[in-house]
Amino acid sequence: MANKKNIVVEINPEIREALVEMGAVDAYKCYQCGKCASVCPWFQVGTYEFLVFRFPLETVLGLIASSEDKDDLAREVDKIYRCVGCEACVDQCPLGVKMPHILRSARRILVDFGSYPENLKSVVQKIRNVGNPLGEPREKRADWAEEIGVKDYSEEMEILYFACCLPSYDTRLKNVAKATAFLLKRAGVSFGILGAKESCCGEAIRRVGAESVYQETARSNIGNFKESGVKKVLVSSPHCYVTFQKEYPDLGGEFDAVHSTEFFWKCIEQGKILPKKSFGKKVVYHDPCTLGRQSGIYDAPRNILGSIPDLELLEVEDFSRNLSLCCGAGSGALWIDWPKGERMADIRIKQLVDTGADVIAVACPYCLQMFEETVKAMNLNVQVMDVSEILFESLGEDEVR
């Protein structure tokens, strides 16, 4: 009879201890239902086997980024870094076991170490040496404000608006930024931005496991609001609503945050702002994991879409709201390549596409540039356009200019 292995030689009490001391306490409360391997996003794309629920037994056992052999480490460094962060385990768990901190507390670990994926160590260094994950000038950030009049922000406005690192910088996606900032002024908002003193959130690279990068990134933000007497940001980023809101409290940082969806909705409500010019087009809404199943936030979005003259709102049938699959571009995998056949926004935009909607229309920067590179790879004839876009558009204004 064969030998079999000896479980308890392979156990590390060293690792284990590690990864709960960086946040893997959850591990303990998993009793191995498997649920939650059903509704990973990976179990729809299917031509990768990416088990979830091994992760709590694997960290109890301290096996989790353990291996000693250089081939081993990488497969167990790609199936790490294969979790997006979207919580759809979370939300299904029948224990509520954060997956996500788990492996975060494994990234922490193989960060510590320098031993994550290259272009995850490009981005962090982006953001460490020049505030943003693409590696722009700093000066640069508030381009898109100046080109349309915004101004710095002042003590006594009532809105910091964040745009997120993404609008601030890409050039398509610099047009949520400008019809959020058209919209205020519609909305009659007194607001301002802070431009070259403010970074990334840092909440990709807290995801990637780079703690000591995002707590210097958020302690650096929360400086320049306090200095700036900030107490209200509006953003278009569910990931910055998200750290703002809920992570930087933890660091000094008491700031209310409200995404630009829950803000326009109201003033919608109250009358500030009006949608009069007909859409004429199916939309369907595609509920971003961050500002849906992590934030609560389903209605407003829909609510602001469903305002609009002769639009059309669609959902996607089974995978909608809590149950919406992600985009594929959280915890940091917005930069990485994954190979043909293993790219979950590749599903997503068919289960969108099949709703014979003429426009996607999104909540989150990362959901605009996943869809928009999607639908060009695959040559669809679908607009793809942020609520805050399509609301803009809808005041009867040519462009956003």
The other form holds:
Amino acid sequence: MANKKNIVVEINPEIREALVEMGAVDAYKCYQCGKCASVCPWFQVGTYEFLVFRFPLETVLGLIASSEDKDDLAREVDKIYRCVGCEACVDQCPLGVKMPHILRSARRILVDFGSYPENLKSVVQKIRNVGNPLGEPREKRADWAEEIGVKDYSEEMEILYFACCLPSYDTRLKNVAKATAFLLKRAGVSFGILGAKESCCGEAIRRVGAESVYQETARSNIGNFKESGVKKVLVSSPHCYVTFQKEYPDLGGEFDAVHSTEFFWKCIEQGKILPKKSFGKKVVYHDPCTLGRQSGIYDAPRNILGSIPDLELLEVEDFSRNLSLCCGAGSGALWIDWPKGERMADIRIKQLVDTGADVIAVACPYCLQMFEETVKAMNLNVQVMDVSEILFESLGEDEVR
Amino acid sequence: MNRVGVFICHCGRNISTTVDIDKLVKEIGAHPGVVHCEDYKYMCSDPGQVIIKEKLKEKDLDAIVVASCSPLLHEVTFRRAIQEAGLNPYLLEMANIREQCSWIHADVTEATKKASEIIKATVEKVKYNDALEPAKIPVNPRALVVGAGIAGIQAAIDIANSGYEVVLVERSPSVGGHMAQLSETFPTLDCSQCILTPKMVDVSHHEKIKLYAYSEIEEVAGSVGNFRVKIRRKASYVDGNKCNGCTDCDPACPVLMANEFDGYLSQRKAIYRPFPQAVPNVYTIDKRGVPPCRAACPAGVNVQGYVALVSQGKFKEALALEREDNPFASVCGRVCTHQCETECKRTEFGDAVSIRAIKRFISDFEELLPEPEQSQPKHQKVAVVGAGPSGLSCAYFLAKLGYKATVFEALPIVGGMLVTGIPEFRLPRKMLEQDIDYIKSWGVDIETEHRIEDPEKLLENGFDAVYLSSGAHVERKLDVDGEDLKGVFYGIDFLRRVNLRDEVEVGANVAVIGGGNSAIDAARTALRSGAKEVTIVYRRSLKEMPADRDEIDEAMKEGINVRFLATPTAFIGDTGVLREMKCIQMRLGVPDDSGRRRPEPIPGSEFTIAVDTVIVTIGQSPDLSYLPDGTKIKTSKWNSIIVDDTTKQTSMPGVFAGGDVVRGPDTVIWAISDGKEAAISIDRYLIDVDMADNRAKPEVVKKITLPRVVKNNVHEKAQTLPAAERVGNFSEVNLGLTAAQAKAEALRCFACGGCTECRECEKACQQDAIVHAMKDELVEEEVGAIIVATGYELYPVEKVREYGAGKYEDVIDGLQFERLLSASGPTQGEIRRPSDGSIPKRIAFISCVGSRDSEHHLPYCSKICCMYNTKHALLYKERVPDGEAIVFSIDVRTAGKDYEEFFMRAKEDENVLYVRGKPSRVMREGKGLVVWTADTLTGRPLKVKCDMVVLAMAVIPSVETTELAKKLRIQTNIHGFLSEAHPKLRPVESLVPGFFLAGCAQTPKDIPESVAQASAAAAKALEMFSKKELTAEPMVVVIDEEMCSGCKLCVVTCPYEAREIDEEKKIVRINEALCMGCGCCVAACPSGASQQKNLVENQISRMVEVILGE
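Would you mind giving the form predicted together with its partner chain, to go alongside the form predicted alone above?
Below, the chain from earlier opens the complete complex, with every other chain and molecule after it.
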């Protein structure tokens, strides 16, 4: 009978207290209605059992990561890193339980013990070393901007454009940064970038549980922003947006963050940008979790698309706005490869393509990257574009200098 | 008072844990004027009271302070105690050191200091108290019960059976409340109607009960024992004494509205009674106000009225109703710009009701002209100048009033722009003549080829008033080179020549400049007049084009090209004959005043089009050459006549004007509207009544009832003549709706305004009971007690978007399911799906929808849903034995007599399936629905296919409860449920004396509890009636007559209307029976003349001084 696992367990107050200490305070509140389990993207994936409502009870009983068995523990680590932080459960929870915070508290403990996925360890290291998850050199961060003559930020400028790591380095996503910069120029806005002095906003690694590296990175940004006299930051990524707006203030960084879709819609309303050129395609807009559910920005991107001549805007029935399905890249999941058949992006792309759209519009670099890869892998005849890219195209070629 | 005794209570551990009692006793004992101070564990207990009584005598105390809890709890207790010991009860004060000190502080030192200050201040106050005698108030032993659901009915019957009179007020047309909607009741499954209806009949026949149905509380004045209540008896437009409930009116009424009693699952007429067993058994007409379509119509046509009549196949009646406000049915049925459709509520969901097509249908349907009933002829004569739509309308409405109207027309033909400007393929001459013949049948004279040279003279030549409606016929020019070339036409001139069958030379390549309806008309006319290629050149884009979209589409179908974003810059010709047209490309800039984006030329984008005919159609202006020099009629810089906006009178009295001569080129309906308004003014002018009085546009109806799920969002389309058959002729293109289409289209109307006053019910009613002119009536009743039993409603399903209610017809709420179960419901008790009438084989019942959801909805448990879900599941299984009932719940709460047994019966006997988990989504899947959830017990994610979903919506206070609570100034909790005076000991009384609570207005409860609470409230009222008089607190306000200046500030401040002005002495008088001692007047009085007994200025300042340590 040796090695037989005892399935009868005891309550473990030490684990409970550690988790609560790390921020799992909502665990006591949950009344186990289980609504979270069927709003979770994993429900739609359907091939991986992810019973969200178990976590609060496992927290208060002190059962999370309590197993002595190595394989059990590995499975549990895998499970804890399945949460993509889309907050669909938070949005729908009758009691407002912040489930991702409960999981983040577990992740913080795992990171402290070094027992977390290798891919994520490497991302955390790269951000610590060179300020971006791709491991690209700092000096190259401003390369995209030099190509089109974007200036360095200086104090008298109105706006710091913070392009996010992916649009700064990735060959495909650079186009988003460029389109945004062109649009800013067209609107007559004075803006610049901080280039090598920028580091990743740190959102993803904070959600991964690497709190100390997050704080280190965030403090470096806050220091550089302050030193350069930054007041207003325009971002392309909703992830940077929530971090600057809701999390940097805790570290003393009070900056006015604005997402590009909000900013450009205002420009259109004020007549500073005039979409003129006919687009001539059907476009479906995908609500990024972090822009929609987590920031409440649903209308600005739709308004922009709606103002473009000859653009037919489509919606995913049943799964748009706050009920949008996650692309599967949040909370570090962009760097985790789940087996085929367990990818949210595959499901979401199908929903989007089924609308009959020619173009999938997004407003988040993570979604853009996820969907580009998925479209390629599935060999689909659909374009994936950022809202800023579509808006830029609609200015008409004669407008570009 | 200088021998004060202070008694400090520990309140068990409630006070003593945070307040150092020993220290307090020492400190207070040393305070000036305090001759005795002691403490006790429970001062309110019998031994505690004995201590006070004994010490009072022993130490010869003349004032007492008890430092303990809130006076709300025990002031009465202690006052009675000292009264028994021989001291005036008003020489006792309570110092609240529990609620205001020990419960809210943690620091002992600070709390003790504060307690000491509170007590010392109270001691200072009591020192100056007077011995008072309570006032006696007579009790009016009559009760008002508000709300006649089961709780109100029960309370009313209990009081009436005890021999006291009851006034019962119910907001809806019948008593019965929600219980009348229910099928069976849990846990016994009694038939709801069977146990309720006898009670409903009781209240209507009881000699002691005065029932006001369809009435609301307007105002309550007075106070406990003597309330004066104003009741608004809402106009039902049916005389309740004459109506015998015979139902004759029901089939006559054409207006179909969503039936609220059936949870909007069926329709009822605008004249209705909620259900056949209604008490009182009389009909009510539901008038909501002016519907958006009618409000949008410049001529105020009763749009919803004739649409409703069409929906019932009453085509002739529809036409007659239409013509009451507009004689041009055929014309407007074809060419009206239909603002009614723009404002149609349907546009929020899809296509507007095709009102114009319906109008056209009824005008086409007319076979014979009905002989109009002529009015009493009047002697005055009116001249109308110009026989266009405006002039003819004015003459028509004047003739209807009995005036002799003569219309003078310069052309040989009648109709103005309708005949010269609109081509026959849109408005056949025959159809125009039908309208004109109708106008003539009213005795209107029309003199053609009679140009009026001086309209002012008409007043001297036997006419009593004049209406000028000479239109706008001067063409506007483009102002570019070459406009004088041969081959350049102007639109209206061109159309006139074609319409009057003049010879017109149309080339092969025609360009039409402009984007209005006339431009489209000109283009299509040119095509029919021999042109090979017709191009419309418009400077903006399609979106900004003012022409009717249908007309643009038809033109394109006919092969007409449209060149958007371009404008001509010059016409070029050879020897005076047009050869080509130079144009420039435009782009759209920022919006201009009209809201449309302003076109601006793109430099260097010029291009040329080869043309031999150009028709410039960019507008016209009036020709005022017939006005004499030095005319008294003022004109504008745009060469139009200026009139008063409301009366249409010009600057010359007796001369009125309207239509295009005032507005410039505008629509037919505005021309008609002007004619109609001018006719009203002319009538008033001739009988010398204020012309401007009471002519404001009526307000649009606010409360519009929509079906729960809006369907049929696409309108019926009329057939059109195939494009190939249109060439070379002027046959009408639009072929109109068929009768079946017209009816179907009319049935799409939401009936926003309710009753349309078509008066079909009047014709049907043999009792002469219909009174359309009825007005609300205010009655006053005097009562001594008020029982509020205003009930509940369900939280709106639309607020829970994820369950698809409002989107899917087969997602319904619990009360709707009751109606499906009910033998008197829309399906006579058969369970059928609202979408297709099929019998659902699996129903999902979802619990806690809106309840127990503090994040999005309501935090509380609605209490009744677990049980009615169980009942619904059980009854469904009984009706559909091969069906499956699945209840999704978080908990099943069955606390009640026989409730758990009922729940087990559903599980064991009927095999109702309970899944533990809250669903997250309900979506369509094929013809059915799918519920997404997880079963939290097995830990399995679930997708459950079903045919129907029933949502157990949260219970919320009725709108009436919320409104009434505000009006009566009685307290509610944050969710709007009425607050009881004490949650345990006084559960049926309000905090405001004289008000009692019953039923769900207080909190969600089931029928047995509601009835029990109603009887309890009745008992409380009866307790009051058993006394001849009540004692009232004597702490009322007194007026120092010397100081009062009679400024009346306190009169308006007093919430209880307890003050009036003594006109003789010019000072204020207090009605002590009404004064509640709230103190508002004391604060308002600038001179300090208002003083509340035992709370005079000196007492307050002493208290403040002590607290400040002075």
